[in-house]
Structure formats: C-alpha cells, structure tokens
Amino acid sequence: MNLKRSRSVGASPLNGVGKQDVESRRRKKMSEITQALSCRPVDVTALRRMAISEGGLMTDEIRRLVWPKLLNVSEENIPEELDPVDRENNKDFNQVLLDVQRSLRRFPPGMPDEQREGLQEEPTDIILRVLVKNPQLHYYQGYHDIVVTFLLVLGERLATALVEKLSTHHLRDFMDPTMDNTKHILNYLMPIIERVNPEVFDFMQQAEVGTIFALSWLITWFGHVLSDFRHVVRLYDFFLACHPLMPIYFAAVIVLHREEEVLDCECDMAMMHHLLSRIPEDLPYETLISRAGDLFVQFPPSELARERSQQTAVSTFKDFELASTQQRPDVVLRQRRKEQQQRTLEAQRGTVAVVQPTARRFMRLAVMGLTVALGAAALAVVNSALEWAPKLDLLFP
C-alpha cells in the first residue's frame, strides 16, 4: 500500500464546540511552538515536549522548523550546493539503488512520473554524501526508509543534514560493521515486557520466538512497516525528542498492547513470529507513545543493562550535551521533583492531587531531553550512567 502524505496529524473529524476545542489547542501550541523557536538560545525543552505531547508537530512546516532544533542542527551552517556525488565508484551505490527503488510506495500516489524518479534519485544521493562523509558508517538495507522519511518531509538540503547527524548518533549503532551492537539493542525488548506483563514473556519465551520480529522497526523508525505516512512522522517527533532507545520502548507497547492476541496465539515460534510482524493498522498512536514515555521513566535502560549486564557502543555526542545544558534541563527536573513532592504530601493529608494527566506525562518525558544528549545507547551502560551522575550533583548541590 502506498504512504499516504498528509500536511498535518490532527484528531478524527468533530462538530461543534468538539471541533472548536481541538482548533484552539492547535492554536495554543503552534503559537507556543513559536515562541520557543524565538528564544535565544531556542528553547529546545520547550520544543521536545511539543514534539512528544498529543498530535506532536502538526504538520510538515512546523517539523521543518523543529527538526534541525531537535538534532541542534543549524541550517546557517549547511552549503547552499550538495557536493555532487560519485555513483560508478561507490561501493554501496548499487545495493543503495535497488532499496530504494522498492521503496517507490512510500511516494505519495498520483505524482507526476519525473517527479518520482526524480524523488528516487535524492535519497540515494543523499544516503551516499552520508557515507563517503563518513567512512567508519556502514549502509544497512531499512537505512533508505529514514532517509526517504526525512526527504519527504524537509527536502534534500535540509535533510542531507539531519540524516548525516542522525547517522552519527541515534543510528549510529546500526551503521556498524557487524549487528553485534543492534542486537544487544533488540535484546532490551524482552526484559521490558517481562517487567509490564509476565505472562506474555513467559509466553513469548516458550514459543522462543526471540526479537528478530521487531528488527525492521527498529532500524527503520517503523517507517518500512507502517503504511500511513502521517503514523510515521507523528512517530519521529517522539523519537527525535527523546532517548535513543525510545524505538525499542515502543515496539514494547505494541507487543503489550496486543496482550490478547499474543496469548491466543499457537505457542509455535513460527504462529508468533508471524503474528508480531504484521503491525495492526488501527493502533492507538498517541495512547501507545504515552505509555512507551512511562515505560523509559520507570525502567530506564541504565536499569535495565545493569542487570542484564549488556553493553553497546559509547558514544559522547558532545553537542547533543551542549545543546541540553544550554536550555537548563535542570529547570524541569527540579519541576518534576516538586510535583513528585506535592503528589506525596497530598496523598499522606489523605486528598487527591490536583495535577493534569498530560502535565505529569510532560514532565516526565522532558527528562528524555537530558538522556539524548549521551547518544544512541550511551545512557543505557553503566559507566555512561556514571559519568552523567556528576553533572546531576552539580545540577542538585
């Protein structure tokens, strides 16, 4: 089925003072979306909890604003002319070629024929000015799935750019020689079930259907198995927003969420792998990313691999850290501790604490900011954990 692209991921169709709510919270958060993109320093906070909240960026003009924000990319900095690129002597061009020529669904049907081969031409460009940049990345087959994803969305320039960023930090375990890294990756996937729901891993294990189902999301952003296109790029704003392994949190959801047809299933590796790997088309996007933000807060991955004792590679990812120090992360985690605070005292006068679902989602989710700036996996391993904690104590003499 072909993506279909949409300018905007808003709720299903209202009347009335239904329809009239919905338009002034868009209102609402575009206008304080340009309000953060006006701070100097731009409030890149401000902007992740935008991103993570319910409908994320809205549409396709706002993310071309806030996407480079998110990855600190700035576009003064990007040449006005690509680098022209050297097809015949690249070693991945022809691999690079057909993967995306299969990906021609993910184009929005009814373009003109040379508006298509020309949009075929760009991602391979633009994944091989990557490459030849970067000669320590290796190409792996989901990798053009991403990078059409962002095509789409920002246009050549501006996505050459982010991919190459994205590239060198959040996938940066992908693009490793071997798939040592992106299977330790996988493997957080199984531990965070058995903590939500026992009885599916323990179901899951007997059928020993192990992790391979979720690999295609994970390395593609869900981009190659969702056929929506505004499902996808509603999901690349949480992504972009949040942790590095956020992705791995989220294929949790889904598997949880199918709780039912999970335990209905033959207890056959086969039946199971089958049944995963087709992802429902009427999943509740926004519910899921709510839960899979909740799941990162109470099983964080320096958790999770302490006790697992896995280890992927460390990346510093110096500007991400910058980038989060600028915008004083230490301002909501100090909000989140006095809301955790308020909730406990409360509770022990024997009242309710007054305090909105979406505000305590926010809060926790913005912590994520923090956790990005260590890189794909960084906070996941005990020693990157560490060194983070020292920057904590200054944060909370």
The other form holds:
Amino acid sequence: MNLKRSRSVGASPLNGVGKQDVESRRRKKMSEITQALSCRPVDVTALRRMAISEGGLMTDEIRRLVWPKLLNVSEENIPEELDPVDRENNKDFNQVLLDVQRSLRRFPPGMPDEQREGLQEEPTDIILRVLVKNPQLHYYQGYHDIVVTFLLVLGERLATALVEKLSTHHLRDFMDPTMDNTKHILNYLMPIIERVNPEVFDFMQQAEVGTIFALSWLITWFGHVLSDFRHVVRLYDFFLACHPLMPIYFAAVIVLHREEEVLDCECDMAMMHHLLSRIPEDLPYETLISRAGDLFVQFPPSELARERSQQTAVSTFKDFELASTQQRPDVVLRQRRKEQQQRTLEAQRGTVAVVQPTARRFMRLAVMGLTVALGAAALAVVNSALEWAPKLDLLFP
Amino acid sequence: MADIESSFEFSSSLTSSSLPPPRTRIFKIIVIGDSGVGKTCLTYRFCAGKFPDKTEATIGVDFREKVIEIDGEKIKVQLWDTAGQERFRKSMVQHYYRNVHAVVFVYDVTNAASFRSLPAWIEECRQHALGQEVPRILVGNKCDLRHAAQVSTDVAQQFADTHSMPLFETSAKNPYGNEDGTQNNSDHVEAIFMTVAHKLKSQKPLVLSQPPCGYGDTVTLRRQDQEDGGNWGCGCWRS
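Since the one above is the form predicted alone, can you give the form predicted in complex with its partner chain too?
What follows is the whole complex; the chain from before opens it.
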C-alpha cells in the first residue's frame, strides 16, 4: 500500500533519473499540443491523447486552448456579450446562490476579497444562464462545483459556453427532472469492482454500503471531494477527453486501490460509507487514470450494459436495484456456481443480471500489462470517446 | 472539508477510555430538512464539540458519529446528515432510512419556507415507515438571528405539539463568528441529541438493529431529570 502511494502526481516512474527527463518530456508534450492545435482542422484525437496521458494538459493556459476543442466548442461562435441574467424570477436562484456561497474554499486562498466576491457572482450567473436557455435541464447540488472549476480555469465567457455544452452532453443524465438515471449510472460501479476484485465486491455487498458514497464523485467529477485544485483539473482533462461514463470507472479504480483499507474496515454500512466517501489526498492520480482507462477497455460500458436483458435502463432500474440489494454473500456465491442457470433465469424474469463470466476474474494481470503500454489503452479510450460524441450530437442536437 | 472529517476521529477517540461492553449499542438518527437550514452544522457541532469553520452543500449523505455514555452504558450515536435538495431526497436517500431509530427535523427560523416544508418531510418519513412511534424531534435553527426570524416560537411549538414532537430552538451559530471554536453549551445542541439518546435508551424494544446480547435487560434505567416523560412532546428549550 505504501509503495503504491509513495508516487506523487506526475512523478517520473524512473525514480531518480532526474528533473531533466521530466522537463524534456514536458517540453515535448507542449510542442505536440501546439502542433495539434495548429493543424487545420485541429487534431482533436491527438489532443484527447494528450489530455489522457501522463500529466494531462499540464497548465491552465493550455487548458484554455484545448478544453474548447475537446468539447467541440469554437470560440468564434461565442458571443462577446453574455446574456443578462434575471435572478429575481428564477426558480433555481435561491438554491444556486446558497450552494455557490458555500463553495468559497474552491477559490485560491490568496485571492483578495473583492475578487473573490466578484467571482462568487459569476458561477451563479453562468448556472442561471445555462438553465434559462435549456429549460429541459434541472439544477442539482454539485453542478455548482463543476461550474466553479470551469470558471477558475476559463473565465466567465468561455466557461459559460463549455458548461452549456457539457450540460447537454456529459452531465445530461444528472440534469433530468429526477435522479433515476444518475442512480442507474452509479449501478455500473459494483459490476466493475466485482470483475476486478470479487473479494472487495463481496465485502462491500455484505456491508450493504450502497453506492451513494460515490455520488458526489460522479456528479461533480470529483470537484466536490478533492481539495487540491490541481488534481481536480487533471481529472477534468481526463474526463473531457473520454466517454461520459469514465468517472464511474475512475470511482471503481479508487475503491480498488484502497482494497486493503476496505477489507480492514468493519463490515458495516456506516463505517464503510464513511471510509469510502473520504478520498485520501495522496492518491497516485496518474497510475489510477491509466488503470481506469484499462478497465474501460477491458469492460466497456456496452459489455456491462449487454448483461442487462433490456437496454431501457430506466424501466428496469428498480429490478436492478432489487437484484443488487438481494445479493448477500451467500447468494452471490451460489450465483457463481449456478452462473449459466441464473442467467437464463434472469433473462426470463426480465431483470438485470450482475453475474459475470468466471474467466474475467483471472484477467487482473493482463490489465496491468495494458497499463505499461498506456498508448494502446489511451487510443482505445480516445476512439470510444470519438464514437460516442457524434451520437450524442444526434440525440441532443 | 478537512475540518468536517476530523469530527469522526475526534469522537471515536472517546471509545478507548474504558473497557467497552461486549457490544456497543448503536442509535441511528437521521437528520433531515430543507437545504441550507444547518443540518451539517448541527451534526458536526454535536460530534466534534465545536462548530465547523465552513460547511458546503451536502451531496447525497454524510455520516458522523459520537460515543456517549448514559447511565454507565456507552452508546454510539450515528448521525446521518442528508442532502436537502428535493431531487436527492426523492431517489438517493431512501437507502439511509433503513433501521433508523430516530428522526431530527430541522428548519431555519429565518426561513419560513423551510418551516412550511416540514409536513412534506414528515410525510417522507411516514413513507419510510417512520411514524409517530419513532422518536422525532423538531429543531429550529439559527435562533441567534432573532431580528430576522420568520417563524415564531409559538407557531413552531403548536406545530410540534400537533405532531407530538419536542421542539428545540438553537443556533448553529455563524461559523465565522466563533473564533476560538470552543464548546459552548448554551446552544443546546448537546441537549438535543442527548434527549433523543435518552429517549431511545428508555425505549429499548425499538432498538433492534444491534442486539444488546442480554446485558440490556439487567440495566436499571435511570433517566436524568431534565427530560422525564412529561417533557416529551411539549418541551421547548430556547437559547
């Protein structure tokens, strides 16, 4: 555990080879990014790869240039003047103001009060502007954490455009009138954990910990729970370049990384919820990012979804929930033995099966192999994001 | 956030002071109410013994606990601090209503809307099979802001009586005004949760989730004078 943790963010895996190596790789990456940006059309695939690979986009200056490309937002089309905001007649105003006012700690500690107060108004305006323009979107607590992150990196004008795009794409499910779809997405978490580490899965099921400990991770892209802003934006690089379900894979990777702590924890809902909902500050982010990419390639969402007999997630969600809660350890063990049988049964019932092929349990080492050759995994992850993006444009024009 | 986390460590250190009973009983209390009424402040104040520097919106559910001692028995009080926004309550929080022993309803005395929401919260509990048989208390928070009060004590007391709950008014005080961060007993936060704990201890049959392994039957119940039965359902403690 200590070994795993001792590597700091962005540190060279070749421990001791020295700063020079890190610096030269950094410069190389900078020039690759500049090159990708200067291509016509811009080489978005290369930018995605840069955003995923070690160190991400490195500086906020680069992020200001690259994030819009990752979301296919062209700066020329953003109006110079932002729409005025009618705060008084907005149903969400009170809730938004309440949440934004309480998010003070997001702002850099050294910032003068006046600037801070000004910046506090801006997230509120951005949120209300996006909500008014897109009445199908509903505000949720945590959305403000995402908006604040974009604001601090991009400034109000650019942040407004990107947040709007994100809200109609990556965050769209969280902004439904209800959180049923969010809950459905959270339900991807345990099957991923089960595939990689059945022991941790069983223990968590036994504790009946649920998945709400990961709720804020998912809907704020970890912006709510991480206190170091550099880690937050590094993760945003990664998530902006990936499939919208990637935060769930990253959540699974965090739980799996804490395997020993989880197994040492009292097998009790409260204790485990408490343990898991706090994220240690010293996570090896780069390693975890590439591992999340690996898992995504190994167990893509389509595969997780295929196990469900119906693709209409929302309608079968209640059944899925029921099936999950009834998976006490003894049930789980029995299910493993009777896997085929159970599958048929599940299919007949029209419920969702969370059982998976036993062979998968022995693939852990293979996964680690992919981590070393990050390029391959990253490429697959990039491609899946590219495949996904145009589809959503059709769904939500 | 770091401050909030420490509440847990702080309280668990209390457990090591003497030999624990074979199994510590757990009282699970859920704290609900509208967004911004001060649920996080209250639960933090009770568990850590001081007010938090700042609190942020609670997303989903947070958990804090404290070990207390009543009549020589160590009891773990688990507080489940919930998100106030309606969309969370509708589909996210149900899991945490399971095996709840008591409910604390919180409203903000300076926010009439948060008081008007109480019937909906009570109904919410009823739907989770937490009716009048489960100890429930009503807390009007931010009573230090008298000048801005929108909910009078009389009206709140009437409401509490109708629903057979004791009413507390308290102040989870402006966190920025509390420089030294030391404990201040005049806020009654301690009393609020201790009242619930005493009530639960006296209602043993309701506490089912943690079998007391027999020792519970042999304990003679002696409740402290401050909340003999008569106060339940009509008491009001004001700061």
